Every structure is written in structure tokens, then in C-alpha cells.
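One chain comes next, on its own, written out as C-alpha cells in the form predicted alone.
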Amino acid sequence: MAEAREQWHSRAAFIMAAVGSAVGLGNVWRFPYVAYSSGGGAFLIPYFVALFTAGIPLLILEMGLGQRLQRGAPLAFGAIRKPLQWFGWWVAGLSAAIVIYYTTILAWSWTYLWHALTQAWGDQPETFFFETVLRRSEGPGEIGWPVGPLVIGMALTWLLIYLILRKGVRSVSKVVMVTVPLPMLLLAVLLVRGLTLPGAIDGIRYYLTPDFSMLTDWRIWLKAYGQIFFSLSLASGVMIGYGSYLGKKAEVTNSALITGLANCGTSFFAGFVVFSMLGYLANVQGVAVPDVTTSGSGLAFVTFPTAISQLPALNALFGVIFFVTLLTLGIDSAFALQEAFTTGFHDKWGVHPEKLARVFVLIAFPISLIFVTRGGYFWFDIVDKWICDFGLVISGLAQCLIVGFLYRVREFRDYLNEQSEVRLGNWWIWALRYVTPGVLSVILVANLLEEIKVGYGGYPRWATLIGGWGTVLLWGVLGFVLWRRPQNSDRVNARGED
């Protein structure tokens, strides 16, 4: 007879997880950077309208899936039809795939952590971030020797995740309690200081003003939904995994509205930190908002630390918080991300928790350091790239297809309105079927011709092709192999029927 499964401490416990897993590194430094470049106030009105169209009814479907059918991804997509096990086993490879790269900016944050304490960047961050901080070759084919001190930073991150995993997922609802509501508290003190700085103002102006012109962008657009739709940890199975931890008559479309709104409520937030930030360095260098110069990563790791090092004073304890913030809000993703792929596992052959996080950290942090390397800059840009604007769009887009046209998607829709707050109408079923594919294929085929015609980055094709291309079938070939792989008898129907 099998075991029961493993299920949340109470719906607060899981919304905070699935809210943790949400908000992430992406809401500090991806979202302000989007809007900064967007026309600032211009990006929220698409950014809210990408929300309730696409990332709200698609939040909705995967924790709807992962409770109905009591499984993570690729059991739950076996349970519609067998053979898309093998979607589901790609779909929790993507998540595995991030986590290995994505914990490369956790092991940069470790590190700039411990020069906060020294302003050691100095009057030129940007050198000290490429030079300094990461070695930085010439290209992606001189990788060289992994660097000291971000290999410390990456065992640390590993660590982390090892000790918060190994007793599965009772023990991510009591670290999450912690985890969750400290960035926030730590971004209301950024905040606080941000506002009493000279042209802070003048940032907040610039974000909070739309320009309307800019709203006939269609590129803006893609922009606002590409926002939603990465920085709710959707199409990676994150959501579909943590769903599948509530029993059985848990309430979802409620706590879907709820993670949804907290996510955008926090990059809403974190844009006035961010943004009076940038106003007080326009001051500073004498420039309008717009002309302050940053980049994605930049953001974080060579503006922020700019203007930190321009502050009045206690320059040094900003810069722990501002730092502490990052590794808080990174953690939370990372051991979801990785949670994810190794639900499968138990879900299939009963492994245990503990032996799940204690083989993935293993072979994960080695594969980890090569994006620590002297050219391991490169490579996680690349990896990036590809993971999220092919990757977890071509899954997103099936995701949708298949429950919105192989599931008895009415009959899942009405399953949720019995044990649900807020009822589901005929709007979800078309978001699903129509509206979110329909803006992920324009996406998709806007990214796969943008490839075409002019590359990525300036890198060589065969970069392009062993990391980005290489990377997203690779977890294809290796889905295939977990799929054919027999299931232990004794395990749960994988259909979860009632």
C-alpha cells in the first residue's frame, strides 16, 4: 500500500511558498530594469492587463492540475494522456536546468555580501564586476579555472538548498515563514532611505508617469506578458509540484489570485526602490532619469552598488541589506525550482526526500561551476536566453494546449468552483485555449526570427547552439529516458482519479 502524501502545514504555508518561489531576483532587479527601459510608467498598464489574461488563468491551471491530480508535473501530465509524461519530465528538467544556472547570481550576491562591508567596488563597479568579481575572459570559448571566492559562494548556495530540502516539504513551510516576509521587510528599509535622498523624486515621477505613446509598442507588450509569465515560476512545473501538495479538498483559485497579486504587488514595490535610487544617481551625475546607464545584470550588481556608495551615510549597511535581500529572495526560487524536478522522482519510485536532495546537489554542483568560470559569464547569459524565451514559452504554449484541448478542461473548471472562494466563467477556458497561446506563439515566433536573422549577443553560432539549443533538448532526451523507465508497482495510480 503506498504512503500518504506529504502535504502543506496549513494554506498559508503553501500560498507563502508559492508566493516565495514567485518572488525572486527577478522582481528587484528584472522588473525595474524592463519598466526603466519601457518608457517607465508606460509598462504597468500591459504589465496588470498581462496579469489577469495570461499569468493569473495559467497559475490557476497548474496548482489546479497538481491538486486534482495529487502529483508534480510529469506524473500529472501522464495522468492526461500516457505519453505526455515525457512533456512532463522536460517540463521539471527546464526547473532543474535553472536552478543549476540560476544559483550563479546567488554565489555573485555571497560575494559582493562580503565587499559590502568595504565599499571594495570603489568609483568604478562596473570594472570591479567584470574584472574583479568574476575574472571575465575574452568569450565563451576561453572558459578557464572556476574563481575562488564565487566557487565559496555557489558550495554556500548548495548548502542551503541541501539543508531546507532534505526533510521535503514540511520543511519548506517552516523556512518559507521566515524567508518570505524578511526581503520585504528589508526592501521597506531600502525604501525608506531611498525616499530621503535629493532627485528620489524625480525617479519616482519618471515611474509612475506614463507616457501613452508607447503603448502602441507592440514590443512593450511582448515585454509586459514575457514579465508575468517568467516571474510567476510558470511552465517549469514549480506550481504544478507545489500544488500537489494540498489535499485534495484545498481551496485553489483563491490562493492563485493571491500569489498572482503578492508577486506583482512586490515587483510594484521593489520599483520604488529601485527607481528612487536611480533618481538620486541621476542627481548625482547630473542626467535626466532616463540617460542613467544600467543593464539587467548591471542593475543589480554595478547601479545599485553606485549608488550605494554614494549615500550620505551608513553606506556599508545598506549594502548588507541590499545584498541580503538578493540571497533571500534568490533562496526561495532556487529550492522550489529544484523541488520541482524531484517530486517526480518520489512521485514515480518512492524515493525519499532526503536522498532526492542529497544526489541532485551532488551532481548539480559540479555541473554548477562552469558558470563560475573566467567564461562562465557567457555561458549562464546564453543558458538564460534560451531556457526562458524558448524553453519555458514552448511549454507555457502546451501547457495551455493540452489542458485547454486533450483535459476535460469544463469539467476542471467546475472541480475547482466546488471547493473554491472565487468561481471560474467561461473567461478561463478562452484565456487558456486562446488568449495565453496566442500571445506565447507571438512571442515565440518573434524570439525564434530575432535568432535568425541577427544571433544573440554577438556570440558564435556553435555557442548559441551547444548552450542554448543544446541545453533545452537535452532535458528532452533525458524526459524520454525517465519516461520509459517502469514505475514501482506499488506507487499511486498516476491519475489521481478519486
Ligand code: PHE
Second form
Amino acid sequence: MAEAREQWHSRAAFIMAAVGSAVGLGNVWRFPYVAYSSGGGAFLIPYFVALFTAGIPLLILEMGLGQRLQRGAPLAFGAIRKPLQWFGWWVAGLSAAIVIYYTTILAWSWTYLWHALTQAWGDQPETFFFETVLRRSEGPGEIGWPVGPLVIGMALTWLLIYLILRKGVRSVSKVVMVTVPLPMLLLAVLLVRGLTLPGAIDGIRYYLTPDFSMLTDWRIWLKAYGQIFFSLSLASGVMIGYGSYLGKKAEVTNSALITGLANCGTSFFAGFVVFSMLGYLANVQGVAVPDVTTSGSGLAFVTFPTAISQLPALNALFGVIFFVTLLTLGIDSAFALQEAFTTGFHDKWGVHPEKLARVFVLIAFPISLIFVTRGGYFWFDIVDKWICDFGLVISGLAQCLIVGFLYRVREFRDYLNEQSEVRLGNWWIWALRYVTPGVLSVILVANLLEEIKVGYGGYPRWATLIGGWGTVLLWGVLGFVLWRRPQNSDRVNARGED
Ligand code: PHE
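With the form predicted alone in hand, show me what the form predicted in complex with the ligand looks like.
Below is the whole assembly, all chains and molecules, this chain first.
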């Protein structure tokens, strides 16, 4: 017999881990910006519609699938139909690809943690970010060597991931008790600081003033779905992997609801932190709020540092708090991603967690150094775009159709209902079969057309072909190889199937 599957310490540990994976950098730099540029307060309408019609139904699907089948994505899909194991490996491969580039942001954060002590960015934070920290080259064709301090940041990140994952999910249970509440607490500290600064209210007003006329633009609705998807860590196998460590009798539906609401609540809350600071910055610089508003790396590594330098006192402390927040927000998303990938090797070949963590880190670390070379920023940007806009969308679409039509979905729903205090009605099946696939197809086609017509980010085609489609398709090939490799015979017997 194979050993019993590892389990979470408690239901709370599972929910914490799921929240830890969902709440990440996406909540702090992506949500506030998307919300403000898509109708402010009015954006909450499509956002919550997306949460309830796609986010939560899919979260229940993924956690429930892992829990019921007691396996990570590769073998879980393989159990639905044998050839779908290939699809499962592809999904898990996306999570491997994400963690390899996601760690880049953590590497930047480590160096900024250091620079925050002296606010080394001075009064030119943008030049500092691109030229001093990233030493960015002219374009993706000019790669150059990895940049020393960023290599150290990368190494620290991977070392931490290894240390956390080597003891399996039991140690994850403990780590998330710190990495989930800590950034929330630090965000609260930043919020109090932000709200008590002059001009804060202008920022908040900017963030929330509803512009209902924007709701007639269908692109806003697509943005809401895209944001929900990325933010809840859907379609990457993460939630399937985490669900698989729940006991056979565990409850899923309510945990998924709690995870979804906690994640979106954190996003909403982070918006207050970000916009109160932006309001202050605009006030100091004597400009309007939109003139200081940026998203993505620009917000975390350019605009926020500027605001930190402008604070009346304790600048170094608030700088450190901000970058520790980013690090603790990101690290639990990172190890969840790695776990989602490696769990397939444990399921299929019985590889020990320590060995999995070690081998993965030893392979992934050198690959991730591509993203901290001088041209790395461009590759980071391309891979991120393709994984989020194509990889995850295709995966989510396929996942809904597979479970909706090939997996006796009514029986699955009754199974989930038996164990939960929250009962799922027919709406859940409708959401999986029609609503979510419909919306995701539109998103996919819209993105594809845009890509074909205008390309992305002004990059040359060869770069997006290699970095973008290459990354997404490479996992199709590697997934095929992993699928075809025979399962260890003791694992076949233990589970009585192949
Ligand atoms: N949800 C994470 C965030 O908001 C990102 C993530 C995406 C993590 C997909 C895992 C899987 O930052």
C-alpha cells in the first residue's frame, strides 16, 4: 500500500493556504488600477458578477475535484478520461512557468527592501528602477548577463521556497499562519498612514467615484473576469493541488466561498492603501491624481517609492513595511504554484516531497535567471502576458467544459452538497457549462484578434513567438512526455487503477 496522503492540519490551515495563494501581488498592484480605470466604484458591479458567475463556481470545481479524487491536476484529469492526463500536465506546467517568472518580482522586492533603508532611489525613482536596479537593455534581443543583486534576490526567494516545501504540506500549514495575516496587518498599518496624509481623500474619491456609463463597454466586463481569474489563482492547478490534501470527508463549498470573498475583500482594501498614497503624492506634487497613477511594476517600484520618500517621517520604516508586504504577499503564491506542479510527480511516481522541492528548485533557479538579465524585463513582460491572457484562459475554458460535460457534473454536485453546509443549486452547473465558457471564449477571441492585428507591447514578432507561444506550447510537449511515462507499479496497485 502507498502511504496515506498528507493532509492539512485543519480546515483553517487549508483556507489560509488557499487565501495565501490567491492573495498576492495581483491584489495590490493590479486590482486598484483596473478598478479605477474601469469605472471606479461602478467596476464593483462587473467584478462581483464575475466573482459569483465564474470565480466562485470554478473555485468550488477545482477544490472539489482535488478533494474528491485526492490527486493534483495531472492525475485528477487523467481520472476523468485517460488522455486528459496530458491536459492535466499542461495545466500543471503553466503553474511551473508562472512560478519561474513570478519569482522575478520577489527578486526585485528583495533589492528594494535593501534600498528602502536609504531610499536609494532618490528623486528619480523611474531611472533608478530601470537603469540602476534592472540595468535594462534596449530590447528583448539584447539579453546580457544576469544582474548581480537581482541574482541574490532570486537565490533568496528559491531558498525560501525550498525550505518551506521540503517538509510537504504540513509545513505549508504552519508557514501560511504567518504569511497570510502579516501582509494584511502591514497593509492596515500602511492604510492608517495613508489615510492620515493630506490629499488622501482625493485619491480615494478618484478610486471609488462610480462612472456607470462605463458599464456599457463590454471590455470592462472582460477585464473583470480576467482579474477575478488571475486573482483567485484559477486554472493553474493550484486549487486542485491544495484541495487534494483535504480529507475525504472535508467540506469544500463554504471554504471556496470564504476564500473568494477574503481575496476580493483584500483587493478592495488594498485599493484604499494605494489610492490614499497616490492622493497624497498628487497633493505634494501639485498635480491631479490621474497624473501620478500607474499600474504594475510602475506602481510598486516607481510610484510607491516616490510616495515613501515624500512621507513626513519614518520613511525607511514605511519603505521596509511596504516591501516586506510585497514579499510576504508573493511568497505563498509562489510556493503554491510550485506545489501544484510537483504534486503530480508525487502522485504518479511517489517522489518524496524533499526531493521534489530540491530538484525543482535546482532546475528552476537557473532558468529564472533569464528574467534578471539585462533584457529579462522584456521576457518577463511577454511571458506574463501570454500565460495570463492565453494560457490561463484556455485552461479555464477547457476545465469548465471537461467537468461540465464529461464528469457527471450532477453527481459531483450532490457529492459536494452532502459534505457542506452550503448547498449548490443548478446555477452552479449552468455557470460551469455555459456562462464561464461563453465569457472565456469571448476573452480569448478578443485577445487573439488583438495579438494578430497589433502584436503586443511593440515587441518584434520573433520575441513574442518564442517567449509567448513558446512557453505556452512547450508545456504541451513536456506534458505529453510526462503523460506517456508509465506510472510506478506500486502506485497503480495502491489505487487499483492506472
Ligand atoms: N493569485 C495570485 C495573485 O493575485 C497570482 C497567481 C496566479 C497565483 C495563478 C497562483 C496562480 O498575485
